[in-house]
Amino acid sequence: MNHGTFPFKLTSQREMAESFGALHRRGTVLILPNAWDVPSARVFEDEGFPAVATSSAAMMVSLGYPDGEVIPRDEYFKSVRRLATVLTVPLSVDAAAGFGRTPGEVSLTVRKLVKAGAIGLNIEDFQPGTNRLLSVDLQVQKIKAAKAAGEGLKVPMFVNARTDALRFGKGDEDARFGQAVQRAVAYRDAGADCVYPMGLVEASRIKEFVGRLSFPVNVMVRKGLPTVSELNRLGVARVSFGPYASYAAMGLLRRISREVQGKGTYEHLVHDAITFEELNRLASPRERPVARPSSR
């Protein structure tokens, strides 16, 4: 198995944290898969990405809730909490916007998604289930107690900003953009670990993005988005799945409905299907690399 950038134990969850701010830092894009349970974490992990994160839409529609926070909280922290049992790699997480109205209530939430075991987590600056964007020092306030709850617990958690301001700001293209840059300054000055303008797509405007943050940016994949070695030429620091892994299952799904009910035959249901000792394999937590040999 491919353990990409760790091939030893990473022996505790601040060095998980530490090790996974470091991959945005280390000249090339890290791409980072979202998961939504425990087999797609664990595929991800096999394959050989160095850290795993989750979606919030597809994890939250796996257990029978819409994406955003109408997941019961405990119900939630328990999820995440069976994915970061089960994998070696740092596990960071989608926390919508922090579960909280309050820096306070951000708080609470991030000292129990560190004890649930994740090193990292987004946290956006729009109100879930409206197109309401939350006021800069809100969100200022709120990425600073995310910051500081983690450094409580001595585990430098690593946010990741996220802004809808190309979604729901005011104004043309080009006066959301503005409102995305000012915020993402904001929440970098703030402490956040790494900014992400959802709806970034556009070659240029990442470049011109990216230019004037001179700090770690991720994009999601989407239509229309670069290649990865074209966003590495853009100095994309992170490129994150969000919900299009999930899609894509939902996808094969709904093709192999339509194939044997349309055809009557199974080409899609068979084809590169794993079997069922790879299958039961992925419930088990794994065997762990080899720790590092001492330096004496």
Second form
There are 2 protein chains.
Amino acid sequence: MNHGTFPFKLTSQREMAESFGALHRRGTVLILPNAWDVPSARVFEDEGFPAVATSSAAMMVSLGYPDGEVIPRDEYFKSVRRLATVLTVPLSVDAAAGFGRTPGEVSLTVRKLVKAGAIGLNIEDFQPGTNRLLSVDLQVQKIKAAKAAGEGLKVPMFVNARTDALRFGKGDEDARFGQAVQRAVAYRDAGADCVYPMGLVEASRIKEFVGRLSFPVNVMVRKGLPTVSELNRLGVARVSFGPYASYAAMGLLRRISREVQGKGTYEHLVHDAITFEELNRLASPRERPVARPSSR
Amino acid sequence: MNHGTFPFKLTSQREMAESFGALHRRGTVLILPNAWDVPSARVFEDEGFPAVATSSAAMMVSLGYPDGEVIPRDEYFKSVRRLATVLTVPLSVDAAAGFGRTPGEVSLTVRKLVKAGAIGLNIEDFQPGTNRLLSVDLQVQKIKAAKAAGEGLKVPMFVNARTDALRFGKGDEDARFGQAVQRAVAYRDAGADCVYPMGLVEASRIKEFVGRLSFPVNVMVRKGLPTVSELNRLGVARVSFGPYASYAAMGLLRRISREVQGKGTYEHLVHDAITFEELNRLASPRERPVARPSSR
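Would you mind generating the form predicted in complex with another copy of the chain now that we have the form predicted alone?
To see the whole picture, the full complex is given below, headed by that same chain.
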């Protein structure tokens, strides 16, 4: 069968959402890179990741807004659409606290995300700009609203329910761990597809969390996180970069600056850099090889 | 004198344009980094560069458009404004061939750039999407129109006249070099503030070019370019990164991808990375220390 040349979508948005969900149930951890603009998203696709996510912090700052829900909604959705348009793999987006305080507002956000081309979202359980956790009840309602909004549009949006209880909960570390588990269970039971405890790093803690949930768990890269093969043994479903790729890129710009100002050389600028032609190609969807008929 | 806290502009746009021009006449080469989005621009400012430029290729691709003049004009100017808003140092922009085929269209572009907050521009002498040089006469008219447009708004826009004759001229290398010199002389005499022969890399060629112009010359970083101190000796006025910082950043994303997929580790993601707080601060203009009254 000849699929023709690009641009074309191999699968519908519904199929993309389903295949993204299946990536969390293979028994091996999904490595999910977080992009912030068109070329970062396309480099990750070219490198063979089966899906791409966004980092809201990286994306918003790249457009001149701090992390949170400060960015005008239209600009946020436009930015999501830009990435979805240029990718041929599924795109899951970081949607802060759902860009809304009520389940109805979250529902509207999810419908707009579907229309922008996303097939999944992260939704967090604290109000941007504060360190205060939302009530479990409200967050459960927001998660149910997000799931229902996708279903209403016949796209099974993958809802990754983030909890910041490990950071912003009450009491000592053990108490906050207990709150994170309790919240994750509530979000799972509300219909979320994956839970994402922010700040879960240590192997023993990860193992305990996964064991208590028996459900897909997402961890974020940071210093000290177990390697991918260890995460596999711990039963983690997804490891994502969070904003780290943008932190690393900005770190590189600092090294570039210091080298050229200090030594007057350009090694960091030219080392392992891509070319003009490669950069320019990143503005267009990936050209897929034309499928050849099988020889049977 | 207390300058107050941000946001404030230390100098007017006119003063910024004048100080940017003066940076080309100090007798030492101006190192000008090219950014493409808010955080890349702000990192360069934080690192102490006295001015920031854009790379049109990097900026356009980051928004999903190939290099050239494909990007809708409004989106281009909006992107320039985003960077100018967040910087407190002068911003010079890469304006392709002036976003127009006629001097009148170039004049309109420059007026919009001034309103977006830029104080200088690069204008190239071939039509985007082709490898054909424009006639010298037409380019001279475009440069005159660009200068006049700035003056009409009382902002002495710094016009950096790029020539691609070394790449797209006729004949052998020597013939093309001659054409590049001839074009640069014509652009200088038309009122440009600096000339920018694309593809000038070798020390002996740079020396000859600078000698024949007796005028500010801009060279671009690439492999084999003499070091900054050598460029100083050669009399170069400006060395700019072109799109190299974005090439390098995309190269880093590739190394990140290959490491996490191959070895299952995250060293390139976390090495020398900036922090969340540092990234978030890049969305706002730099906080300048409040000037203290002198002790006299």
